[in-house]
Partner chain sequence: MNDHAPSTGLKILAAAMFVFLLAPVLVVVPLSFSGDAFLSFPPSSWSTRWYGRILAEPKIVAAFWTSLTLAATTMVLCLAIGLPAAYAIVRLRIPGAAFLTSLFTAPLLLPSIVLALAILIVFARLGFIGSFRGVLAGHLVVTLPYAVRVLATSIAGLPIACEEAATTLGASPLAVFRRITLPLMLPGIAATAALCFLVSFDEVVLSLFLTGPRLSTLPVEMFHYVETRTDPLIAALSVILVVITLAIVLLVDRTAGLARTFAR
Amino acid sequence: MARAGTAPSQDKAFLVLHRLRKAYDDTLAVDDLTLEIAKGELVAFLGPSGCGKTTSLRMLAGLTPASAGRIVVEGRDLTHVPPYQRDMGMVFQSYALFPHMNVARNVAFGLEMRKVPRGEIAQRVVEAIALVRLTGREQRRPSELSGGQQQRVALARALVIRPSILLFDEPLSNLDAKLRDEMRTEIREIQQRLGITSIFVTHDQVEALTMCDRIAVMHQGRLEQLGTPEDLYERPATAFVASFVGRTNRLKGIARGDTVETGGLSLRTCGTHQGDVVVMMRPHRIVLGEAGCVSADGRAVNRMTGCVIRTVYAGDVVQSDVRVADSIIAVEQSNRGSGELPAVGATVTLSFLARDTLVYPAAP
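Could the structure of this chain by itself be given in the form predicted on its own?
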């Protein structure tokens, strides 16, 4: 794992961001960002609005000058190299297609600017359009295409120049849910087929978890954690990562060894902790129903009784809020088609493993 402030091993990484920083007057948009990306890897910059992910991408593309730090690609320092000399393709959130040009001309534009011979342009445009499955629509203008088709044109335009690095700035945010699912699959398949190193900026955790090899979670301009989707979901390094990547219950408490007292509850945890803490549990890791204090394989289980105060049918899952002592705990159950929902006012038992009780120091 590469964390901010650690020196990168530039002889091994394809792309290195080393202590990258961007300041606007008194505002620090990106603070000491350091990470390494391997050739052919797809890495997400994930975080809420204003966390610095798009600013980081724009510094990488050369569209925003860095205040400090270095950008190195294959050993070459690109920090002060102009955008058109960085050999990077970019897919924008707004697509940025020319409305007066048809699909073929939009795709060809970057090659024309690079003075590529006309015959080669024609061949590469045909290949790029076929790659994004738009053959037969070459003469259509953007206004005659669906949102998903416009996104494919933008992708083809970025790919046709054969960049060493492909940059995505929240490219799916303007699409409906079904199209987002389809485009996630298509972009990932194309990226893997071409083996192109890619950075994907998003605030959508599902996009990051399902598409990317690794995820860089950013918060207030800093890198919180860099790791695989499994790393971030199962072993979040900070309370922010735990709450942002996946859904969680969040309770404040006081830790004494392997026990946390919180909201009238006494919870078993893995490891030992002391003092004021934040405790988190994933709603889908909580079992609704009877359970003993020890699981079948001998692991410790937290068990408690509460009252259902709300139930929501959400299709593939059933969501319930349960009042337990002085706390409200959210629970998610897989919908198995039984047709029975936990009744509001019903007394239920909740249980979850001690290992699923995540503990972090409380913010000062």
Contents of the next structure:
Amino acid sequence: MARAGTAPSQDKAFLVLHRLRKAYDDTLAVDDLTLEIAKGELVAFLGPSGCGKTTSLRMLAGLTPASAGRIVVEGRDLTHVPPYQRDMGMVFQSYALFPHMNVARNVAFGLEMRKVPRGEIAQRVVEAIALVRLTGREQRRPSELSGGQQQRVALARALVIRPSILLFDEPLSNLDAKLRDEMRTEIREIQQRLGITSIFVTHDQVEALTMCDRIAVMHQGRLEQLGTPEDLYERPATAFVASFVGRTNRLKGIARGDTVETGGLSLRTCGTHQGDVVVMMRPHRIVLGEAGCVSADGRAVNRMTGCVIRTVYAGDVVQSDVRVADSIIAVEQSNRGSGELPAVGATVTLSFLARDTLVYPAAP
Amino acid sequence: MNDHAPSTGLKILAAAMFVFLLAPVLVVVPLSFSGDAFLSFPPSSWSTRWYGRILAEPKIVAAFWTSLTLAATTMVLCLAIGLPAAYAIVRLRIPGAAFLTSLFTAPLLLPSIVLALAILIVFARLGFIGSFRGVLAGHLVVTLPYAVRVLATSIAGLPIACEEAATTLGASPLAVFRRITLPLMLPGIAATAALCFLVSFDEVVLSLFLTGPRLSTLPVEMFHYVETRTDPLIAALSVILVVITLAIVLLVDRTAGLARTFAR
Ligand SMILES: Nc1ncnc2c1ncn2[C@@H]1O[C@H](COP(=O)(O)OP(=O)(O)OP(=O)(O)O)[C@@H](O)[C@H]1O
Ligand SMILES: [Mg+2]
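Structure of the form predicted in complex with its partner chain, please, following the form predicted on its own?
Now the full complex is given, and it begins with the chain already shown.
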């Protein structure tokens, strides 16, 4: 993956979360969260609804007290520092703009609280508003702005104080798809230009994969995996990560060495395993047709024939479900505009490389 | 509130209700300009002399100033007590918040005559009768429930995220309250102030029990006046009271928006 701008320095841990935990009366919202983030990095907290993303972010900001664990920024323990002394900017899902102040006053608020001299406030507010391209709208009230503009005010308000860490809680979830795309690029561009260490909470995997340096996948309050988008996609650490990031086929089977017996099929897999397992493969890594894939050693290819039971035309791609023995395997081909859709009922050949399989112990 | 235009039937009904509720008030206006020596409707001649005569009644003038001071003091104290109380009940979720709410609202549910009698018995022992603090304490008992109610509703409707955003921007709890919470609560505060002022200003039942020869409020003086005299002076005074009430309501409407304040 090519990334423009200043590369985050990977050596030094700028922000450290150590065994962070939040227990509510009846739920363990965040459990034993430990991770390190380098200066200038943009890290996504990704996970399904209720997995503890917001709670983690709020603990970082100091809005929710942690039940246990430590938060350390640049060697300074912030765990018990009140939120107004933490120097973290936060962009809320609801934007939380001050309704009784205009755009300029909203943006100036953090600087006023920091007792910055008036002249400097005026100048920095102008700069911040220009940065989010809202010049000319300084006197508007939040209620007189569109959702995307409000979102940018929220961003400017958090940026202008030059926080050591910027926290985003699903800031784009209220926007339409096109605006969301634009804002992603804009946020990423500003974040890299200013080199602000940031955490971006989202349950949208595309957002996480396209914007962020690294992604922390959370599941039921626990950190499943922390890695680059490539790590997560190519080398998911757990079955949950594999199925949450990207589409996968998921087959149950019994492993013996480098083969897995599943639903009447015998699949070559990557690495050796024993016992009950789940095998996963990405639909678009499966090739449809006679030619199929070829592997250097010739042996590491899975080849099988099946019957097409469903085909969906999804624009950029064509998705088909193919029944092979007792299993149904989803296949995805990019739409090159030449070939017709695989007909329902047609017999087709599928092939995929052994190294494109992911094998995990079956959940007990 | 409502986006739909009301139907004609509803408009007629509303108009009828307005006439029914406001007719007695409207009768007072022509009466106050009566040139007669007695209250009679319609007046046989017109004059503004009864307005001037009010100033010649020292008891009424004194009672007016007492009522004004009393209402203003009640209003200030209601805000000073009600604001922290409502905040504690809604936000801090202090133990027994539900009980406290009931306690604060209980005086609203009691018949005021019973309340007045009870307060009279207690205050008589303390020597509070006929004193400013006595009447003030009595008025607080009836106005505080309104204050806590309206302020609690107002606080409950505040966007917590705004306060949190202010906190992350470096505002201390006090700064958050001054710069965010208080301004956003302004409609509720204006409503509370107006309500407490008006309730205190025209409170009769409690005041009848708690005032004495040394200290009297305007409604009590008016009550005594009509017991012995029957001239239109009282109508002129009523018109002045209506105008004051209207002025306060309009003021709240201008600063905070009445519909927004009372009908949340
Ligand atoms: N104040 C609270 N009291 C009790 N439980 C809470 C509280 N806040 C959150 N929880 C619980 O903690 C868990 C994690 O919540 P959290 O808001 O962090 O999820 P999330 O990952 O942000 O989800 P979403 O994507 O829906 O925003 C949930 O099970 C939630 O019910
Ligand atoms: Mg959330």
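Small disclaimer: the values here were computed from a predicted structure and weren't measured. Numbering follows the first chain given and starts at 1. We call the rigid core whatever largest set of C-alpha positions still superposes within 1.5 Å between the two forms.
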Next item on the list: Answer yes if the Cα of residue 113 shifts by 2 angstroms or more between these two forms on a rigid-core superposition, and no otherwise.
Entry: yes
Notebook entry, point to check: Is there a C-alpha shift of 2 Å or more at residue 185 between these two forms once the rigid core is superposed?
Noted result: no
Next item on the list: Compare the position of the CA of residue 141 between these two forms after a rigid core fit and state whether the shift reaches 2 Å.
Entry: yes
